[in-house]
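What follows is a single chain, given as structure tokens, in the form predicted on its own.
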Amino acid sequence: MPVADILPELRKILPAGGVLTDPAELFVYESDGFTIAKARPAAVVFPTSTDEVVAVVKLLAANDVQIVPRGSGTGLAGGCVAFENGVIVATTRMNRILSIDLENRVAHVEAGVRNTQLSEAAALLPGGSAFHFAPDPSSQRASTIGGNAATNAGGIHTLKDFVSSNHVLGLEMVLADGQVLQTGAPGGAYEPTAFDLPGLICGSEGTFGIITRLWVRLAPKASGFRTIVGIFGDTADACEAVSEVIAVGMLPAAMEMLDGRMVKVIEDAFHFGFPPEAQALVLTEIDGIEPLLDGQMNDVAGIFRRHCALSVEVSADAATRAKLWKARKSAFGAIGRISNSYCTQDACVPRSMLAAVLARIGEIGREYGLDITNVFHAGDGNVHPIFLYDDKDESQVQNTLAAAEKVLQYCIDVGGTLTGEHGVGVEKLHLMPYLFDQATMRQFQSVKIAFDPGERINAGKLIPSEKIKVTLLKPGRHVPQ
């Protein structure tokens, strides 16, 4: 059935305002942040509770009409784009904090709680202040806790703190047929089963139903901070330093690294006075007993001397250490002063391997007539190559997506894996039987059927369907000329 006839049904669920159909309003919601893949939704839903997420997704499966999941946006893989005139079910109206115990370190919360907005409820509280939900997504002011577990966001200080599955306790889900499953551990204990369905579905998504409250692990905050900056003029030095704090068992709070363009354009943004000859900057940070910093921060600071840094600053300077990483996490917001549009690309590599990978990624570039730019989480090996194109030009939009093929295919090759933290969406779906093989993809395709028989919920996202098919790389229009 058409959704324009099941609309009058859709407005007596929702409360006024609850659903958007005007093409004007929809525009906003034609793509997530990776702009490349767009569709408008034939609507947008804004359920408030639990009931009435039941309540639509029961009427739009009546009708065999798509349901796709969407919290704020911020996505990074097109993996909350309505096609096939699907319908978009967002949950940043839900958006209460249920429950803070801070005894047992839990809080609950509706999907639609943005991330930094439980931290600064915590901190409210007579004692709170000690502690904060630990993803930090660069998005984390805008995007929401739901949304975080069915992406297993990660964020800066995921070398040291983990991806989101790992401060996930508990979830409820409405699945596709409208039942609502509820697993973990609601009430904060910690529950041993034979299966981690919280695990399962963080990660998912939004392929196996939609998640509409959460219990989450409240952790505590470190008390004491280092931050080391070191300058290189040689790309593979700072590399190889990074894999050498790791290796000789340091474990830093997060290691960020920029090349020399990114360096040059955060200086541009910030001014902190980084010398034009830098080629790449290596952001570390190391939290935990206050006694015990000063001998680790002077341990990392030498072994970046060592690897031929031409510039070592440390600080346990709060102000200090408050800029720094405000510039960081500005760094892809500054790219809007060197190009019209970027396209952030996200793989996981082994340490070792990331110089390789840097060169390799550099000469792709070069292939495809590309600037490419870099910051990422060099910890953790999860490099994010920045791909600057202007969308108003077809051909550039098509080097685009044949080059990040390349260099995804590229990161597999060398031991690495499809994704770091933004997950596969459409962006990465036709690779996905590139990293796995055929008989791990059928049991992957066997768990999302478990849930969603009828492949109504998030169809031809991170698993390939045969019941929605998208393309958006076109053969025949990537050679680089």
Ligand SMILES: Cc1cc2nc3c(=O)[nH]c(=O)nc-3n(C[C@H](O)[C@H](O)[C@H](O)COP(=O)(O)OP(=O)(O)OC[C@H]3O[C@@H](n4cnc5c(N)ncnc54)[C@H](O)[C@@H]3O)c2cc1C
Second form
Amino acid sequence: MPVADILPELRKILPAGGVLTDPAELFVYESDGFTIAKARPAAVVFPTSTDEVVAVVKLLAANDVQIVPRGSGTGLAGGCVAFENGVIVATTRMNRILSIDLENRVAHVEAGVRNTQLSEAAALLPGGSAFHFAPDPSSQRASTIGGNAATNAGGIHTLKDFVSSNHVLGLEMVLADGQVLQTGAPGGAYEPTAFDLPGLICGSEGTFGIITRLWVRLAPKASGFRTIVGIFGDTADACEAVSEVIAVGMLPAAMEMLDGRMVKVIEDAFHFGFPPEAQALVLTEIDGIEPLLDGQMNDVAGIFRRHCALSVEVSADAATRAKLWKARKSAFGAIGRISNSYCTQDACVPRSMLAAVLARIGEIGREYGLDITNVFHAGDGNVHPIFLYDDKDESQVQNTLAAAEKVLQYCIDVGGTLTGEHGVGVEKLHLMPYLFDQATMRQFQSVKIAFDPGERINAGKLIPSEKIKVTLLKPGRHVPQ
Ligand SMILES: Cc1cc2nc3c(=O)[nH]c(=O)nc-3n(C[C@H](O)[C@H](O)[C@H](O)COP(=O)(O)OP(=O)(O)OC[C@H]3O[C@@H](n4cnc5c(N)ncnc54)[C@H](O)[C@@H]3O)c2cc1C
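Now that you have shown the form predicted on its own, what about the form predicted together with the named molecule?
Below: every chain and molecule of the assembly, starting with the one above.
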């Protein structure tokens, strides 16, 4: 049934202002952070409780309407792109922190709570500033904890703190028929028994159901830090230095790399005094027990020097550290200074292949006449080539998609995988069979069908579907059908 016919019923379920249908308002919901894929939903709804989600989902099920779960829409793989005559269910008004239990180091939150909102709230409690929600995607001021779980988000400190699924103890999810599933251990002592359902749901990108509440770990914050900035005149030297730090058995809290183009962008925006001959910058953080830090810092600095670093600066100063990380986290925003539009790719490769992958990315950029810059989680081997293009020039859009596909295929060819943290969404869907064999793809499809037999929640994304076809590389952009 057309969504227009059920709008009065939707409005009865939701509080005032909880249903958007005005085209000007829907414009914002045409895409997520992967702005190449665009489609306008019939409506966007904003439930404020699990009961409202259940009522909405049951109504949409009865009328065979496709549902797209959405948090803050910062996703970079098109997981939130709408279906024609589909409804987006946004969790941003389900943003209450229900409890913070410092003794058991667990917080109970609604899915629309923003990532940093939780750590900020914990810090207001006596003793709470020693704890935080550890996953730290660079979008963390905006992205929701439900979205972080759905995409299994990583971040700058994933190298040591791991991805979101390691911090989700339990969750509540509304299935496509309105059933409410509660799984995991709200109490804080989660140890998977039969199947690790929270682990399976984390990373399912909204294709299993709508996560409404979560129980998440509050991890202790490290108190001692050292920051090491290595500037290199050659990208390959920087990659080899990163690889060696990990190979010798060290575990920095973070190891981020910016290529020469990106160093210039950051320098122009923040004026750190990075030299113009910098072809790569490696920002490393060591954390842990204070008396051990100087030794580890000197070890990292020594490795950087052995790999021909032009300069190595070390610091124990909290203000310098904060400034450097602010610059790193603002890197994506700073790209707005040099390009109308950009598309951030995401793949994971063996660290020993980083230099070859960056070189190939450069070649592919030249082949397609595209400017590509790189800022990425080098310690994890998680590359983020950023394609700069003009959204108004369709040939540049198509070149971006084609070049991105070549980059991803190369990453897979050298032993890597399709995504390090952003997910598959619609963007990388067509490459899933390139990475996985037929038997594995069939198992993935069976798991999706076990949660959503009617294929009505974000169907056709993440895992290709026979019923819902998604095409991306055609002119005219992607629209799920
Ligand atoms: C500037 C910038 C920097 C970024 N940096 C990082 C980074 O460092 N690491 C990283 O991992 N990602 C990063 N991202 C990507 C993005 O922020 C993450 O994927 C984030 O976890 C998405 O959260 P969200 O609330 O915005 O989710 P959305 O974008 O709204 O949704 C993302 C996906 O999750 C699903 N979803 C959302 N909420 C729910 C729910 N409650 N139940 C079921 N499914 C749901 C959606 O259907 C969609 O498929 C970055 C994005 C930007 C724009």
